[in-house]
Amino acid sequence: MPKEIVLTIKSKYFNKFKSGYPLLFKEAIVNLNDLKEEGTLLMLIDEQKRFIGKGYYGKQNKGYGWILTRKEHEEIDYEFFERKIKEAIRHRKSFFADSETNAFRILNGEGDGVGGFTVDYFDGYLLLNWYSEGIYQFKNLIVELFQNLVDYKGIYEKKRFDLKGQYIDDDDFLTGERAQFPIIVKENGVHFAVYLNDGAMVGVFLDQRNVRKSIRDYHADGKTVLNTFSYTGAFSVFAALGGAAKTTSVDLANRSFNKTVEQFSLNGVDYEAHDIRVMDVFNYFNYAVRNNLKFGMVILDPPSFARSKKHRFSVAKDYKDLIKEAISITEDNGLIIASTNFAGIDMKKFKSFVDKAFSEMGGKYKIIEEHSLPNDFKTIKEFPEGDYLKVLFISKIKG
């Protein structure tokens, strides 16, 4: 295992870390210059020499590492990681037994007690996502444990820890048998094509599973649906299977057309009966207004930050106006599904965007459903940033 150093934390942060907050941050560290090599194990004490916990040094976004235990005599070793991974797998026991879903998360970083990496399961293939060089130092140990503890076909990885926080694109295959891509997975009986060897995004965002199911089972029937920032069209597929009269999928990325066609076709849906547009979402809003288009459901799931030739978007600054755009083309008694994965705002703030948008448009609304992360994306209350997903089903009331 890597060597251990003593890291001193400012005493004013003692209670914060001692009570369970797991992410180390620059402002809390006294002897920052002692941090040299990522992956170094840390013994954390405050300025009064009080024990706080043990963890490791690894730069991740604004973080400088993770606390893994608050037991002074617990070693961070093979047995420690084995306990954490076994516990994570037990937590997903129902997912492994689900015949209708075989794509889910089996370890969710700090939610499962080991911040810095996640592991997803795709019909027997594991995908390990590493978010710092620090946790990557434990790679061989972690891979060996998953080989021993999970019945798997093959293991892939994504390294997401270069200096700009971007995906490092190299050979993603680690061990086992190489997959024949795409891997066809199931989610609540619906099929998705997944590519573990094709860049940072694999084809479906697993954290939206419950949202998609609700759209299909309760809300799509008979509606015209606009799916903005549609990526591979997953929401559109579920809406179509739920009886939507027509879906329109809009995304700026050129790949979105073929990817969406593929997802429709896998599920026996005639993609030619639906509309797939490769264009700037904001330009599409203008197009819809000019042509008096109205939708029974408008789905908003933008990236936290986006930029095109003519538009810049950030959730914190621009989501309210995005909702206003949606209001203008949503039918009376229609539904707006507003979603964000931006950890920098909480649900209260997100709801305030909705309230201000409708107020400025002179409209009325009712929130009929709320969603956060599904059970396989385990979180802890001491780290609210980890519970990043916020989804609101908003009924536009005729008035």
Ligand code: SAH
Contents of the next structure:
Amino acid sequence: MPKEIVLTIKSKYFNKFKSGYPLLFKEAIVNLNDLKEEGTLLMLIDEQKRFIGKGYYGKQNKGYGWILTRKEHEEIDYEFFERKIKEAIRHRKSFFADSETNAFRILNGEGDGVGGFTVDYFDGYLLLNWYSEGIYQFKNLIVELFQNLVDYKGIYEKKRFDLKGQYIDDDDFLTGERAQFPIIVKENGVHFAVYLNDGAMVGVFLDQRNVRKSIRDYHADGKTVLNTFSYTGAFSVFAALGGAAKTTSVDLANRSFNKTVEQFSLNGVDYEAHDIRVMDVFNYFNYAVRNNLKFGMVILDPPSFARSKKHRFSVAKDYKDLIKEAISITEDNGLIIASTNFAGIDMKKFKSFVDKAFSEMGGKYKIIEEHSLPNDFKTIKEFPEGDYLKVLFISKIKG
Ligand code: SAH
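Got the form predicted on its own; any chance of the form predicted in complex with S-adenosyl-L-homocysteine too?
So here's everything in the complex, that chain up top.
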């Protein structure tokens, strides 16, 4: 185990941390200069020497580390990690037993009691995502525990922390059997091609599983569907399988064309019966308006921040306008599916964008379905930022 130091927390934050907030931040720390090596274990006390908890130092965005326990007698050792990982696996029991789905999250950082890393399962292959150099110091122990506790074929990793400019394009493979890519996984009976050795994005975002299922099972039948920021076309595939009359997938990235063809083909859908456009979504909206195109369903799932040649987009500033664009090309009684994974706004704020967009367009709407993270993306109420996904199914009412 890495060495331990005492970290003093300003007393005004005592209650915040004591009542469960897990992420350490700069303003709360008195002896910041004592933080030297990431991965150092921390014994946290306040200025009056009251015990707060134990954790580790690791820089992750604006965070300085995570609190792991508030019990004075609990040690952060091998057994500690073993307990947390066992508990996490137990929480996903129904996923391990599901014959229709074999891609899911096994451990979701602070939601499972250990902030700083996540573990995903892709038909027997594990993907460990490390979000700081601090948690990376515990890598050997964590990998060993997963080897012991999960029936796996192979283990891959992604270092998602800043390697100080020295990007090492190393092999993401860690141990076990090397996979033949793509790994073909299943989600509610639908196939996806997954690549664990090809950059940060692996081909599918597991957190949208329930949204995809709902689109297929309840909403797509007979509709023309526009899927914006479509990436590998996961929403389009589910819509097509749910009986959509036609889907149009729009994404700026060149890779998206082949990846979308691949996902359609894996599921026996003729991709030539669908439209796949490699272009800027904002240009597509202009094109659709000029040509009087209307859709029965418009899906919006932009990145939190995006920049293309002509456009700059941020969820906080521009989502309302994005919804307005969608309203103008959605049929009466059609559906707009608005999604964001931006942690900087909550559901209430997100709904206010919808409300403003409709009132500025002079239209009526009804929210008929809401989604947040699925069960395998476990969250804790003390850390609402971790509950980042917000999805609204908005019915555009003729009025
Ligand atoms: N909806 C997808 C995930 C979207 S990821 C899914 O369910 O799998 C975000 C995508 O937005 C990326 O593929 C990126 O290439 C694309 N993107 C970013 N800015 C864009 C723009 N201005 N126009 C079109 N696509 C854009």
